[in-house]
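Next up: a single chain in structure tokens, the form predicted on its own.
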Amino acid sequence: MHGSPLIDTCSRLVEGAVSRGFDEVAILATRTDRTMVKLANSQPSVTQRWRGISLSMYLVKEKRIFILEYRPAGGDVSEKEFDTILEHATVVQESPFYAPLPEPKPVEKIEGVVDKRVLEYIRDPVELAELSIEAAHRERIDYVAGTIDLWYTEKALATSKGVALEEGLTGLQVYLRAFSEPDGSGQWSTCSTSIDIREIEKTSITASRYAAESKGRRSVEPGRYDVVLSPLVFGNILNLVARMSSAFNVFTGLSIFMKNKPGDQVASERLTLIDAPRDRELPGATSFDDEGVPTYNKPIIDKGVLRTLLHNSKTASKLGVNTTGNAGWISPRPWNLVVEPGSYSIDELIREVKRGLLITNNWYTRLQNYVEGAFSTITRDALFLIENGEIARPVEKVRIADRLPSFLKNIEALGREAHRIMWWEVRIPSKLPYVLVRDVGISKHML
């Protein structure tokens, strides 16, 4: 088998592990070329560059599973770890989740996920940094901060079943936070597999507008409120929900879906949440999972009904179903998230609220109980009181404290414009609109 140096390395390691006595082997290699520009005080402050290879190894001996991850120094890949593992294999228990690695299947590669302009900006990102800063200052702000992250990733997978696959993808993630003295701040984000100058400008402008409009904040009383959530906040909460759709998390008690089965109504009929690994706009796109299974788009929740738990071959074997192409050697995972939009503009969503809040950003989301879905999260940046269908005034930060099942069922309306979102509180690339949720618990944020 001969291909790129990356797939050749994977194949060599598979052969080496099998020759030493392992029953099944999968080797996943990832080579990344990445540049991140950090902005502070409306200036590029730090530019960091990374280039290297990471290796993940999946090894099975008599249904005992071993997983290694490491970054070989200087790119040199050694097979000595195989002998060390074999020495200790007999003292490890058989995995209760063991299932054979899948046989090879035809994989249709996703086209159009490598943008030459991203490769150019990886080498020199100054123009994008300057554009972001200039666009932010078109609004009434004092300064802007944030990051511009660009990368090109090649991955290769080889298994002892005969899988030999590789693909490449470019990615972009931008988040900007603007400040307008004395207390105004706003944030926005975007992500993509390609360069979209207008979207980058829009990210800066949106953050700055929220900053300028949120000055002069006053307190708001705790209680139950109807809330309009930006895609940043909606994405953060749906990232939690999507991870809970992993069958492994259901098995291990880390999911609100423990008492549900596909076909159960778990959310408002207005919500359709899709795992979309073949959405070429989002940088989680992939043609195959970590077991070499072809990926496909599928609804997790379809018009409020739980349709799909995400599976790898192990969790699928436990339930007697097919894998969904979401491996994860240990836990299945979503690749990209897409919410089908509704028919409302942002202003129309606000007009549906008699007394409530427009929440544009959040962080420090915590789960107090995974099975019941009890969670809390702190608002960040621009936050507005809504009265009689209009923005009344900016208000100080609060805490959202509610339960995911009731939150999902209280979704009332969705915006018609979808936004691509990704930052450190929304790690799964997501495409989703603003949303109106009724009767959400709001409490004081305690410093």
Second form
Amino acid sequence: MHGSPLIDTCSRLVEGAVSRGFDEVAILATRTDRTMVKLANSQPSVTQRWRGISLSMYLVKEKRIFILEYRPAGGDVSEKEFDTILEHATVVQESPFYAPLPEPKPVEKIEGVVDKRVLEYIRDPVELAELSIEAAHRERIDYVAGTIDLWYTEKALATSKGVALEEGLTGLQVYLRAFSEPDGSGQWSTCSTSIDIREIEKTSITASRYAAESKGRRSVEPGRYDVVLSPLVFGNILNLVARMSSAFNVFTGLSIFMKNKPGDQVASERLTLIDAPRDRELPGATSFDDEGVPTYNKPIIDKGVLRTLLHNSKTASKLGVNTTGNAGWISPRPWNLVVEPGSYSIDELIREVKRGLLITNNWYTRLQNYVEGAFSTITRDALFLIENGEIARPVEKVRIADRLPSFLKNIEALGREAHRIMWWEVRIPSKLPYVLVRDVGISKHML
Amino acid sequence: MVEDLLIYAIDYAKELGATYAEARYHKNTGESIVARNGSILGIGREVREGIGIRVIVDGTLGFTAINTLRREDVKEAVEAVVQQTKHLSKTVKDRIEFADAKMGRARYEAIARKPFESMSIDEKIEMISELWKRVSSVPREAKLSVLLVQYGENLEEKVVVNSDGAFVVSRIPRITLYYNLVLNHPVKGTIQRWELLGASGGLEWINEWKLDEVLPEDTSTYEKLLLTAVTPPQDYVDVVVGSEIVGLIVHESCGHPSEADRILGREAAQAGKSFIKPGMIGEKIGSEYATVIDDPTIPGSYGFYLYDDEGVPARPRYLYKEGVIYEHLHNRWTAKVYGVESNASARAMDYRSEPIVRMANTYLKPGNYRFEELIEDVKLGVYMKSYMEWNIDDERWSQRYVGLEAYLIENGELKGFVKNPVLEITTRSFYSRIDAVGRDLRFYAGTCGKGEPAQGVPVWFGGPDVRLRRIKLGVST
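Okay, that is the form predicted on its own; can I get the form predicted in complex with its partner chain now?
Let's see the whole complex now, leading with the same chain.
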């Protein structure tokens, strides 16, 4: 096989490892060209640029599993590394998770995920930085902070089963947080595989509108409320739920789905949550997983029913099912998340609420117990009290403190417009609408 | 020689117009062993090695990183970062300058008294597998459904060189043990406990931590807790906050808001801002017992260093002193803005990361109470020893800690377990309500997250047990 230099590197390393005595080998190489501009106080605070190759190696000797993550000086693997691992192989037990690497299957490449304009902005992001700042200041705000992150990744995978695959993808995430003194702030985000100038402008403007509208906050009592959550908040919570659907997290006690099996009703019938690696708009898109298995879109939760956990060949083998194309050699993972929208406008969602909250952003979600799903998260930025179907006034920070299973079951209605979201607290690229959830626990400090 | 490459990088950046240049060779190597219920799932090895280059061009900060050590790649990277930074400088209003600082020229290392190589891989595996045998046989009525254990050994090697004269070579080995356990009972539900143990040094810490003895005892406690814990009292009571939670509180509500870059808004869209604003040095934040120190120089600590990644010599920082906001964490940029000297808080996770203002080892200064003395005059109260859930708002004011191992105190004695007591409190309220401080200082390991791309750096946080008067606890749902 002769391909690009990257796939050649992978194939050569596979051959080298096999000839040294490993039974099975997979090599994943990623070449990255990435620029990030951080904004603070309505100006760039730093520009960062990365270029380089990273290598991940999966090595099996007599059903013992070894993973090597390598960002080497020089871009190659020293013989010593292989020798060290081979020494380990003589003493380590067989992994209970071992399953053979999958045989090669035809992979249909996702087209249209490289946008040349992203490559241009990686070289010179000034225009995007200026646009983000300028658009934010079209509203009555004092200053804006944020991140403009642009990348091109080329990944190649070769395995000892004969897999030899590669693909490239451009991506971007933009998130802006606007401040309107003394206490107004708002945030929005977007992500994509291609440049969409209007969407970047809209990100700034939405953040700034929320900042301007949330000035003059007053306190609100803790209790149980109906809540309308923005896609940022909904995305943060569903990122957590989607990670819990990784079969590895179920095995290791880090999932509410430990107590479930596919077919169980785990959420409101209004919720359909899809792992969507073939959504070409979202920058987690990939046509093959880390084992070379072709990816496909699949509901994790379909109309409230748990359809599948996310699997690689090992977790699938352990449970006697097929891989879902979500490897991760050790832990399967979601690629992109999509929630099927509903039929409501934002105003219509708010009209459904007699007394409740519109929560536009949150952070710091932590769990008391992953199995029970007892969690809390604290709001940040614009937060509004809803009374009799209308926004009454901006209010001060509170926490959502509830249990994930009941939160998921109390989803009542979904917005009709889906937004692409990715930022610090929503790491998996997600496309999802506003949501109305009934009877949610709201706490706050009383001391 | 890598040093020659670094010097070349800074000289070339200066030649191209940078007013400041810094080059850091940074290599992180690590090995980890992961086991579930006594079986080894796999072994991971990691090598991250490269050069991080930072420049100031026309008052603007730029950073780049490469993972090759070829002179032509360094040249190209320097040219690209200088050009990109220069171009971006058109949009920058406030010019970046660094405060003058004493620059380190030193070589130091943390010593592993018992090196990683002194124990064979099969002995390490045996140690991890043994934990499952010891712990799984403990529960009588509940079942240990998961015990995940991860052993990690790491080595961080750096050479920091900058155009102001720093030349610091360092070598720090670190060891970690992480576990996650889930106890299950058909009627009472589940209880979960995870913990990270970490330090700089070597295998000597295994004997210090004695997880093979501690974890079976703790598991027995967790089973009793699962089976017998009752709802915590709903009235105002006295609360003794255990050192594990005190450590977390000082990290979250003193360390983070004292980061000067956060105060100046540089992290506003990511980790957030701070309730501390410019000009608040000297303001009262708590009682006389509220003294919080961040000290990178503690031998054996997980956050240990003697020079920061800008080459500045480290020292203890008194962030709150006797109830007053006293000193912030500074790098050379924030020091210049504040008109002070850097106190060596610039840290980078790896070669790909820009140095930013970070904590190292943050702790509440101990007092002189024995534990028995802390609880002896408490008529009705709660002792919260450990936690699982916590969070704090992005200005570091409103925070929540949910107790895991927690006891009722009645007439000066511990009486049975309470379930998931919630301490939800503001920063000022916590530091103001401390009326007694224990004498035993204990440290806990954590990976502190900040920056974009996110950088996780090793820290310790700690303190003694403290007593708070008149607290209304919440109950977790």
